[in-house]
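Read the single chain below, which is given as structure tokens and is the form predicted on its own.
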Amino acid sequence: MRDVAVVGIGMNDFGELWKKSLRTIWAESAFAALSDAGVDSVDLITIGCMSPGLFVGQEHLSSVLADELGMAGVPASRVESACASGGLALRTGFAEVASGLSDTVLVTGVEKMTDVDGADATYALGTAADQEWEGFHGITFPGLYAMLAVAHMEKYGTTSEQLAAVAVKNHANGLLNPHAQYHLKVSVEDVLESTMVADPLHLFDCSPVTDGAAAVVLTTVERAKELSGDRPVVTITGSGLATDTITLANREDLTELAAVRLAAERAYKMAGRKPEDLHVVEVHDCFTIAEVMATEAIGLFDPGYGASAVEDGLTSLQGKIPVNPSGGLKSKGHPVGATGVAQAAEIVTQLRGEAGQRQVEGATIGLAQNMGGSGGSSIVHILEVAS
């Protein structure tokens, strides 16, 4: 396989982008994705996007897209693992490269969700579950999340203070991120008075709904060079991807999100990486329960420990482990099919020293986590400043 670099990204202001359309906002990030590598044409496009359908009613983007951007007869495929969509769209965008199928790849994510009412975006989202055994019930994804927490409190005495916790850290990261939904500081206090959702999850624990884009281009490590000049070039030295069972009755033990855990297992193989070389991480915390358990499956955290780690402080900006320093999908947003690529644009940003205030000091190692539903999918990735 050939070493694959991200030399361009690029994303649009995330929030509720009333006056524009999904394909104005695609074309937003793929713009700034080319125009920051320095490139005006490339072999493939993949577009990461869970539900555009029942978002917008449009299917068939491969063609929309690749059009909008003027790029009509250029190979391009949607890609869809529900919340993990961005995610696997990166991760197609890298077997085409190392594998020299393509020399240049235009990987992109994309989400417009608010131009339905809230019941239909609800449903929507509802169909990363099991429909069958879940969501005919009327089980929603706070519930499902609720039920992850509950069982998280019960093995390990886990506190809702610490879940409240995550979500004042990453408010706090988000003020400092240009592109975030929310610019608003929140305390322990604010996100524990705020609605109660689904018992023990409150309104500031979970992630909102959201319109956003996201891209980077990839390409060889020897044309990375050539266009980097003074920056850094970045690689993709590990990419995993794995599943779970989809419906959470069947899984062994509702503490652990298993998919995630065995994506970051083949990650780190294929990088030749342990937990403790990361420098900075992004992770899926489209609930405050969801960060807590995806840290402690990439083993950043033994089990039982994400929590306390939270609001120890091992997390913060500052801390042993910077977690979601772009916000996360608590504060940046999480427009479902972009969050996986904004991941990765992150991690490059803070990989090439230009985060600004969030900057993670001497950061040459970071790790992106995405997931699907309550943990159906999962992919991770890890990237690292070339040599």
Contents of the next structure:
Amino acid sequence: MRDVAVVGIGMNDFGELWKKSLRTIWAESAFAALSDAGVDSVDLITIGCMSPGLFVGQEHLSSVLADELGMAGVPASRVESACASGGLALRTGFAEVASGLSDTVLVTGVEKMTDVDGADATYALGTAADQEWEGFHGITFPGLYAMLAVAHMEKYGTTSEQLAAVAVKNHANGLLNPHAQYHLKVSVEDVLESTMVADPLHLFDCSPVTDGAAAVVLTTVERAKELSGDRPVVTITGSGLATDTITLANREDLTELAAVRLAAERAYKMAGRKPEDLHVVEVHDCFTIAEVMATEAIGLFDPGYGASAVEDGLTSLQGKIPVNPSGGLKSKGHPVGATGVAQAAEIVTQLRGEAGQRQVEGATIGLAQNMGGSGGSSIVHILEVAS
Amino acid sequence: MISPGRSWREFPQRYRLEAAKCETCGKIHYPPRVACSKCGGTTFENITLPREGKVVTFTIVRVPPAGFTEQTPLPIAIVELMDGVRIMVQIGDLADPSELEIGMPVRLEFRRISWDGEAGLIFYGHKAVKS
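Next block, the form predicted in complex with the partner chain, ref. the form predicted on its own:
Below is the whole assembly, all chains and molecules, this chain first.
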């Protein structure tokens, strides 16, 4: 396998972008990444997008988006793994460059979620769960994570206050990220007093509906060194992908995210790293409980200690291992197909030392964890500054 | 959005709680599947799930999806049945949703789950009630 570097990133504002279409927000981030990389042609475009069919009534994004970029003719491929579609697009691009099938790949993620109303958006997101054996009974996505939260609380004594601390931390980080959807200071009381969505999860335990896109350019380390000038070259040293049962009812243990654990184990093995080596981490906090369970599954904390770690400040920007310095899905926003790519873009920004006020000082090794549905799939990447 | 074809296809599981017991290793699958997820076996005995069980985890959905707005707040649980099979079901007949707790003994009853007025379809299945 060849070593693979991230040589360009494209991150624009996330939010309710009513004036812009899917193809516009996508192309803006794609051009930003190409410009950041200093390349004007690529061998492949990968696109992570969960459900353009349900959100904007458009399939066939490979042609639509290559065309929008003025690159009709270039190979393009849309991949889907629900909310982990972006991470899967990154892994697909990584595999292409590592294998030698492509030299330079434009990896993108996008979701345009506000062209439909709330009920239709809820339905579209719900298709990431088992529609026949879960959706049939009226369960929602917050409801599925609420069930995981209840099980975690029962086994480990995790509290609503501890979950609220995740939202407080991520909103505090989001205040420092100019691209974040929400720039809000949120207190534990704000979270606990917000509307109950699915017991025990409040509105402020949930990530929002967001329009957004993100892109990164991958190439060989040799070419990246030529293109990067004085900037640090960031490489992808580990990539792990895993699945779990689609229904929660078929999981033996409702207090762990097995797909996340497996994906992380595979990424650590490829990179020759362990959790203690990490300096900065982005995890898939679609709900506050998801961040707690993800940090346990990737080995930052023992099972049952993820919630107290947040309350104790271990994962804050100044903590032992900063988690979601970008603000996470919670504050930065969660355009589902874009999230996995945006996470990687944040880690690259941190490893380059270009994160401004939210910079984790001296970070040279980072991890990004993306997750589909209620943990039915997960993708983990480890990124490092090349020596 | 459940089509008449899909609704009809699922009658054996929804109406009669039919499940598949692997003839090789004995694992019970609800719904039935093509190959056993434990041993890979492909021959199954058609069995009926027991109706008694207990709540393993739960939530109360306060912001419902389309089709369930008239049933809000909507208690939903994962229930472990007497034979160890776990299924997701609504909890019916609760005067106060806060009664719901882990370990609560429940019994499955045949109920209307939701309906699609536009398509003229009514979807039946099982809900769990406190036993």
